[in-house]
Every structure is written in structure tokens, then in C-alpha cells.
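Encoded as C-alpha cells, the following chain is the form predicted on its own, with no partner shown.
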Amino acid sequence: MQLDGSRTDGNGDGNGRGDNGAADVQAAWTRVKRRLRAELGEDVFASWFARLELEDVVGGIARLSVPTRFLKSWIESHYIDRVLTTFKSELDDVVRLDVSVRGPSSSPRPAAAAAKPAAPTGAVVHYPASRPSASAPGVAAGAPSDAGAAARSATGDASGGDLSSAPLDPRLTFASFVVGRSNALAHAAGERVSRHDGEGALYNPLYVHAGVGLGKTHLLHGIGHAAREAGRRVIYLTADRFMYGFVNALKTQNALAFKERLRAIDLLILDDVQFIQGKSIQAEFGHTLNALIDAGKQVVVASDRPPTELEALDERVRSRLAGGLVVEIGTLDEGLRASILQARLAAVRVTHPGFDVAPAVAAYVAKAITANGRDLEGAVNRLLAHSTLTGAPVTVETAEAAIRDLVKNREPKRIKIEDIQKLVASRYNVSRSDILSERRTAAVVKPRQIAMYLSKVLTLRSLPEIGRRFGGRDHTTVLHAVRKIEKLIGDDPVLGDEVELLKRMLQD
């Protein structure tokens, strides 16, 4: 990969950068991404920029690449000017951006290549997906740690106004779904709607929400398989595929065909609904949702949060989603973790008959790993790699060393912006309505800025989302508040102690 980013003078110094030109360009790109993350928020950055990579800078043109045509189209349509402006502020050589789609056979960047160790011969090692908020099946016996990736890899393959379903993973069925207390209701509801053959639809829409790696994507694939086996017309989509299909239909003037295709089905399954963005796309999603439900067609939707917390979605869409059956897949209890682990070990032994894990080791792993099924998958892969590479038996000590970084003390508490506002208002003797108001007195501005700062550091909400929750303010106002409080905390130990106390009160 070439990263010159500079013009070379007679001495080859490249605008004074000398031999550090490539390093300077890469450092500038790192700062660009850091600024985009801060200004746009974690959710937006993770959705659209986490997989945007710099290939080279030549003749003032910065060549960027993304893995799918959808990402290329979306960035060029919505963010290209912003990325260029930010890049120029860090590296004035850049005058234009060129975004391309890198193929699956493209050579990985050096940093990425170094980050992933080679898998031993015969071992299957799965690495987590690059998108942090993507759902993993978590409970599949023998499924990869992100089986939804197979479906997501199809994003951008649709052409014209055609809307094709993303592929369903054949391994993610109801038969391979391990049921426990935390997911029993969701599983029962999913089976019921997939096999319902009476008039109308049940629990419409069925809305499933869960954290990463708890099994919601597996459940959606299971619903899709069972419904197709019953002869029903099913479309399974991720949010990005839905958005790509709609944007592409508008570009090719096939919007009507897109809508008719989507509404002529029996069951719509939509994953990762939290990523649906854009007023026109949200409006079309709302119209489609209403049309399907009113026609008695079944809709199943999944997200990483309840519908009431989807601040980026139109309020009417949120209300319609909340009007069906909303079920949560909770954290995995120890018994369910043990069952998932045993199913995974049994699947691995099919291809590696000599791989043996004693009951004491399995019990230790199931007890130690509490976060999600993806981490259980990672633990099995590590134990398999140890057994394959060393030929030594897997002991509790081996497991302890292998999974040390996967062990979580406890899941962090989910903190709401409303709770932050109430606590800060009480602490500074103002009302929550004062914090949300336009008042600019010092007695109100300080607690408002502290509440904005805490909302940024203690929640996953983006800057625009936080601004909306603070009386409809712009994201730049929130960014200013966050930076100001960060500086004041560094300069004023008393304020630093106050803010730390508020953090502890919110987290306890």
C-alpha cells in the first residue's frame, strides 16, 4: 500500500516530511477517524466508518476503500463532503476523495494482518465481526461467532429495483437453538409466528431485542427457515440491505417495484433495525410496516434495544413497533451457558474426534464466561487451538490462561439519559425542565453541560441523539459541552471529584 501523501522536492523531502511521509499521512487519517467518531457519535461511526480504510494519497487524491457497494453509495451520498473537509483540515495536500470497493481477495492492511494469528491446521477459528453492534447467534451448535455475517456479506449485491432476501444460514435453525430461561419466551413466540397458518398474523409485529451474542440473529434465521418450510413467502433483511435496496430503487426509478415486491410477501424479517437512518428511508419503512400489518402479514423485527430507546427512529415507527409483542432475550444464566458450551464441544468433536474437554474444565468455562455466546465460541476455539498445537490435554489451568481476557466481572448497568438528567438536576438544585430549557444562566448551563458529558461517557448514544434528548439541541452543542467539561475536570480537582461521584451513583 502506498501512503506518500506528499509532493517531493529536489531533495526528496516531500514537503519537509522526509522519510516520515507515509507515517504522517497514516497519522492524519487516524486523527480524521477519531474526529469523525467524536463528532458523529459511536453508533453512526460504527455503522458507516469503522470499515472505511485509507489505501493511499497520491497527487492530492486520497483513495479510500470499503467492503461493500452499499457502504460506498451511502458514504458518497451522505458523508463525502464531511470526510473531505475533516481530512483537509488534518492534511492540506488532500483535495479530493476517491472511494472504491475492495474485493474479498484484497490484501489486508499490515496492521490488520498482524492482528490475527494464523489458525492451526484443521482448526476453525472465528474472529468477531468488525461492526460492534452486529448481532451474533450465540446459541448455535457449531455456528460461527457471527453467523449473521453470511447474510450481511450479501449487502450491496442487489441491483436495480430488485429486492432479494439475504441468505439464511442453514446451521441456524430451531433445532440447533439452545433454549433456557432467558430466551424461552422469545423462542416460543418465534416458533408460533413461523408456523401460524390461521387467518391474520400473531403478535404483530414480533419485536425481539437483546445484546450482542445472545441469540437474536439465530432466532430470526430459525423463524425464516420454519416459515419457508411451511410454504410461506419470506424475506430476511438486515437494516443496511433494506436501506441499500430503497436507495438503489430511487436511483434507478424503481421505487414502486421495490415497494410492491416487499409488500407481496407473507413474512418480513428485519435485523438490526437500530441502524435504519434517513428521513425518507424511515418513512418508507414506516409505510411498509403499516401496509404489511394492516394486510395481516407477519413482521418480525430485531434490535439491540427496546423500541422506546430507538431515538433515531421516527416516533410513529417506534410506536408501531412497540404495539406488538416486545420480548427480550436476557443474559445467559449458568445452566444455559453450560448447555451451549456442551453443544459447541459436541459439534467440534465431529471434525476433531480427539478433542476432549473434561467436565471440570467445561464447568469452569461456563461459570467464568458470563457475557454472551460469542465469548463461549471464542473459548472453545482457543481450547481447540491449544489441543491441536500442543497435543497436551486441556486442563483447568490451560483454560484459565486461554480465556483470561474473556472473563467479565459483571455486565455494566444500562444507564438512561433521563436518569442522568434527573440526578444532575437534583445535585445542583435545578429542575430537569431547566436543563432541557433554553435558559443560559450559569446555574443552569453548568449542570446541563455536566449532564451532556455524562450522557456521552456513560451511554452508547451518539452526539445527535444526546442533543435531541436535551431539548432538541445540535450535536455541536453537545460536543462543545463534552470538551469543556473534560478541560474543567483536568483543571479543577473539586469538579473532577463531583463528576466521579455522579458516575458512581449512576453506575451503582
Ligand code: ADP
The other form holds:
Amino acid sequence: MQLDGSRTDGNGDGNGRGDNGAADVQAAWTRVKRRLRAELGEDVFASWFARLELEDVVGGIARLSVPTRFLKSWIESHYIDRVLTTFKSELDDVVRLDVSVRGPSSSPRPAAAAAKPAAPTGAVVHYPASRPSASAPGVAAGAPSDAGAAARSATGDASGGDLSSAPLDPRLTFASFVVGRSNALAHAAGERVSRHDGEGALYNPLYVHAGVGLGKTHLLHGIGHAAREAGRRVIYLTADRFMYGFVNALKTQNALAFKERLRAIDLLILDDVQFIQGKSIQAEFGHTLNALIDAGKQVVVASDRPPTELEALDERVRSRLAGGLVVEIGTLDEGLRASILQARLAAVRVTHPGFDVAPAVAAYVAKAITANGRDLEGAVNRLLAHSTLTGAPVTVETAEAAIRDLVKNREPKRIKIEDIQKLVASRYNVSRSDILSERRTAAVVKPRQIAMYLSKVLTLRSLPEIGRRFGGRDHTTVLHAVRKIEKLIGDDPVLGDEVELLKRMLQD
Ligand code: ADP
Ligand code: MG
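Structure of the form predicted together with adenosine-5'-diphosphate, please, following the form predicted on its own?
Every chain and every other molecule in the complex is listed next, the one we just looked at coming first.
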């Protein structure tokens, strides 16, 4: 037939169906990006997703690529569940995402044309749909997965079901939370709040802040468990999940149901609130906070910084957050580390009765690992692996070898200016020689200034020395760059996050 003939002509022999499939995939991807843009806002989208491309979808695996390692790392740590969920709801046979770094020369190709995708230059990491959320690494197997729950709600639940609580890790209870000087106040406040019966809120909100691995999430889950046992209606959310739920509710015109649902609870627990971003979302967060607190409902919030330093939130929201009880969990002292370690060891012994760690070994580990509870947990896992693999008892010597890299983390790493230049260049898709050059185009000036700023804050080099290492510039140029970036970071939370992540990448 004439018509059929002319159609297959364009597509080549026998693969018309496949091309249509690819075109569908491409169309789905376009919708995914459009939704991400709508949900996350123009700023966030432009920063993280504008250069995210779909290579292909094969066997349920959507292969995505970005131009830099930095973007890969950021998307993986912050948005992978969201991208997967969104993709799944557009194309339900997508079960997993692979994000890779595409080579500098390979321009992104549309999925429809991707007969054989460009070889990725970076490691490919697999994200099964059941991957627990990054902020709750300990979520027990069998608990409903974040992605799963989100995917269910993404299909549109007329009852406002977007707001399902994230699962509470059964291991993170008050019973397993070791109390010491640095966390006693936070713990006491948490206990009081979990027993609070709604008769005039006590400390509302309770705002807990601390560095990474110091037990915020553990405490929050503990509060959640205790309150549920006491018959309270509890919703535990990470900031991401809150944003997701709200944005989704808006999209399905369920915002009212979302709010009603929030207001029907007794206790809202919000983890990692520093990630709340976006104008409409933070406004909604502010309303939610006010409504709950005014109704005498308890709110508990955790963050990596005090409320005053939540730059992404507006002043009123910050002061509302600061208006209850603000407690900091300090660094773990050696006694507390020893107790946490003992508790972890005891927990592991339930499943591995043969696992025996002599007191001298435990004492060594508690002394050596100073950074945080997460590293202590890591150390226990190392020792366990050692003991199961060799069958030999763990000695101080073997422990030393097993946890060496965790111990090293303790001493601030010596960071080289050259490494800073390389990393910043790769993040901004320029070359290191561009950074050292005289060029003054915006595309080069900003990364150059960021690299100078990082050199100042991460190394002990003087301004003149830094100037020399940046193609022989004057120290006043470096000073100008440092001040400029300091100011920009203060004004622009997206840039602030970016610089913070660069710092972290350089430090570990
Ligand atoms: P954060 O949320 O502050 O980054 P987490 O709550 O995830 O930290 O804690 C990291 C690890 O350290 C977890 O395994 C947690 O159980 C453990 N941990 C931290 N503080 C304590 C504590 N006081 N008692 C028992 N375990 C703790
Ligand atoms: Mg946490």
C-alpha cells in the first residue's frame, strides 16, 4: 500500500515499531523533564536537570547521562528517587535508573536516535526501585520503600494520600539511643514531646540541630515510635518527601486534601529541613507550621544547622522555627562513643553470636573514631566482616587495619589547590587551563572565583600564594574573588549548596 510504503520508507525496514517505541520513550522523557521543572521550580531545574539527558531505556533500565561527575553525584544524592518516581509514573516499565557521566565530546542524543548509546565514562550505579531513601540508610528490609510509596501516590490519590509517612526504622528507638552529655537535652526534650498529649504544646516546635552522624535521625525515629505507641497519629517526613507531597498535591489539585491530612495528625516530624527550597514550597511549609502549632499540634524538626542559618527559608519561617525549643546535639565524647559502640556490638551479636570483640579492641575503636555515629557503625561492620571472613578473633592490630581509613577521616585532609582547580573545572565544564588563563568570560570567571574561594577556605595558603597558583594573579584579585563568592553564597542558596558539595567532595 502506498501509504504504508511511504511510512516504512522513513523508518527503514521492519523497525517502525521500535522507533515508535523510542519516540514514545522520548516523549515520556520530555514530560518527565517538564514535570521536574514544574515541581522543583526553574532555579533548581536549571541548576541540576537542564543537562540531564536520556540515552535509552532497555529492559526497564533508563540510562541517563550528565556532563559532569558533580552533577551525577548531586542528582544521585538528592533527586534520584524523585526522578525515578516521576519517570515511572510516565512510563511504568522503568524500574531503575543509571546515571553516568557522558564524555566531553559526545553530544546528548535524543533517545529515538540512540541505536547504540555513547559509552559512559563514569561508573554506572544501579538504583533499584526499592532503594531506601538516602537520608534513612538504615531502613529495614521489608519496610515499604520510599520510591514505591511515592510511586503509588504519584498515580493520584483523591484522598490526598501523597502525604504518607516515611517508614520508621524499627532499630532507631529510644531504647537503642545512648544518652550522654552532648545529647541529653535533645533526648529529654524528645521524650517529653513524644509523650505530649496535645494539652498545650510544650516545646513547639522542637528543633534539633547537629552535624552529620550525631543522631538526629535516630532521635526523630525514636520520638516517632514512642508517640505511635502512645496512640498518637504521627507523620515522619524528610524535607524531600514533604516537598514532593506538596508539589504533587498541587499538581493533582489536592492541596486542600494535603493540608487537611496534615492537620489531622498529632505530631509532624520533619527531617533534614535544610533541604526545603523553592518559594511556593517554603511558603506552604510556613503555613503548615503555623497551622499545626496554632492548633496545638506538636512539630519536631531536625537540621544540620541552627534555624538562623537556614538561608533558603524566609525570615518569618526561620523565626517560627526558632520560636520553640532549639537544641543542639554536640559531638560525641569518648564515653558516649564507647557506649554507642557497645550497643551496636550487642545488636550485631543477636544475629552473629560468635562475634566477639575484646574490651581493649572496643576501647581502641571508640578512641580512634571521633567523627560521628555513622563511622562507628561502619567500624562495627568492618570488624564483623573481618571476623566472619577470617574466623579469627579481632585484635587491636587487625581492628587498626580494618578501620584505618575511617580514622584518617579524623585529620583534615591536606587539599591541593590543583585538585580544587580540577574539580571546579570539571563541574563547570571548563578546563583547568581556562581557569588559569586571562579569559574573562562569565563562563570562566565564576568557576575561577569559586576555585579561589575554595583555595582560601580549604588550604592554609596565603592570598599571594593562591594568586600565584592561579596564573600569577595579584592577591587583591584573590581577595575580591573570596568576598564576591562569600556574598553570592549568602544571597543564593543554590550556589551555597553547590559550593558546600564541592567542599565535601574535596574533603573526602
Ligand atoms: P544524623 O541524622 O544526625 O546524621 P543518624 O541519626 O543517622 O545521624 O546517626 C548515625 C548513626 O549513629 C546511626 O547508626 C545511629 O543509630 C548512630 N547514633 C548516633 N547517635 C547515637 C546515640 N546517641 N545512640 C545510639 N546510636 C547513635
Ligand atoms: Mg539524618
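Definition used throughout: the rigid core is the maximal C-alpha set that superposes within 1.5 Å between two forms. Residue numbers count along the first chain shown, from 1. If you're wondering where the values come from, they're calculated on a predicted model, not measured in any experiment.
- Positional change of residue 96 between these two forms reaches 2 Å or more at the C-alpha, relative to the superposed core.
- Relative to the superposed core, residue 437 undergoes a Cα shift of 2 Å or more between these two forms.
- If you fit the rigid core between these two forms, you'll see the Cα of residue 428 move by 2 angstroms or more.
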